[in-house]
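The form predicted alone is given below as one chain in structure tokens.
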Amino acid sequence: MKLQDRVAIVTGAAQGIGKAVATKLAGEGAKVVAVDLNGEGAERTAAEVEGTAVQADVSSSDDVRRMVDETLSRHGKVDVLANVAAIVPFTAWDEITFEEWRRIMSVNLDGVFLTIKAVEKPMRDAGYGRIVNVASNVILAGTPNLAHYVASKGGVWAFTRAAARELGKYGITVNSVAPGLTETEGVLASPHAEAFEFVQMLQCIPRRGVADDIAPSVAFLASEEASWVTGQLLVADAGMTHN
């Protein structure tokens, strides 16, 4: 198993791509933290995966040292950071405001800064670290009504990036992972459900994608299998968009 032993915080781990997310390591055999700001949700997830479970805002620099404290208090270490914690908004250009627009940078963006900065410290000291940070095809696509996500999504393209040359040095690899649309709970629920049928006619693979599709290329990244990958996008959206 490419993680055994492994200890790993997933965020966003209650349902969608984080809950496969969080699944697939547990399954290559690491232990998994999962983070949610739904605390019933990352609990059914930990149990499922035969892990833990923290309930913290990853947008709250109060909560996300809770939760590196929590891990480190249970399991001694963090090896893995994968940050799939998002709101994914559906809002006309017109319409966004600036209250909306902080909202979904201070989830989205300031969530992977904060989260990053945290676990930096127990990676560093042990001269290792994986870190995955989910971004989104749309950072390619320009996609409509998505502005303020577009933009808090190519942050975390922009911020993996830098991050990586920051601490590579350290033996911490970072890394992105570029969904295209997938079907989980929260898009089922959204008017994105209605985009499924045209994109799938944009794609090399014409078939909805699934949470599961997403979460082997994290585990991948996450793995020592990647230890000569860094600051890289790995796109997985059956082809519909190319970087």
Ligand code: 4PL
The other form holds:
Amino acid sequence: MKLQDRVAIVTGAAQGIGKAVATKLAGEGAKVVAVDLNGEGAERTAAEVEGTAVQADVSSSDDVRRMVDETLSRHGKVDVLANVAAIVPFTAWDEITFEEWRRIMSVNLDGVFLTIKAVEKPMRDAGYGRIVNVASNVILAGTPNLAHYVASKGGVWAFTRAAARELGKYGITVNSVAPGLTETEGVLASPHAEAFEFVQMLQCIPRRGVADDIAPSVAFLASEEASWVTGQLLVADAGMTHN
Ligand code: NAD
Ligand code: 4PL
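Let's compare: the form predicted alone is above, so bring in the form predicted in complex with the ligand.
All chains and molecules follow, beginning with the one already shown.
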């Protein structure tokens, strides 16, 4: 058990990759705080992993502060932050409005900034922290119908590197995981569901990626033994792309 007695905040934990991450971290012994905009979904995940739930919008600084305050009052510390919450849009280039661009940036990129800023102090005081941000392999492929999303995830990755540089001296590592197309509730309900066949042709391993294919990479970077790995991008996409 790599995460015995560790306290882990997982955002986007109601479904999909976030739920798989919450389940994997709990399986490794972590006390999980399942966070989601969807409060009922967060409650369901929390019940399954014997953790606790916080309903929060990661793009709201007030919500994010409450998320960390509740974690600290319940557990006294926060060892791991897994940033999984994001909006995965499918919008033709010509139809991306500035309003939608801003919405994607505020959740996918501002959310990562706000959560990292909020956990930094307790992690610094403890001299220990593991931050894992979920990016996407679209930053390496420039996948169509996702220009705003691609930009937001490129920001997540670049900010990962900057934060790793700033926080390493306090015993905090910051890394990104870049999944490829993965079967989740969000993807199955979107036009991305039609891309699996094409994407499989580009992968080294020709099958559909599922959320459980991604969670172990997050768990490794969230573990104590990943102490010498920081500012890195771990691409978990069956070899579709490489950095
Ligand atoms: P999903 O849409 O199935 O689930 C996302 C979860 O995030 C939902 O529970 C949603 O309620 C929550 N969420 C959305 N906005 C939020 C907000 N403002 N505050 C708090 N929670 C919020 O998504 P998924 O497919 O599981 O993707 C999870 C992560 O993996 C995302 O960061 C996504 O960009 C990334 N990713 C997904 C794929 C894929 O193909 N599924 C590929 C690469 C990267
Ligand atoms: C390869 O992150 O990585 C579609 C939608 N195709 O969100 C993603 C690929 C999508 C991806 C992603």
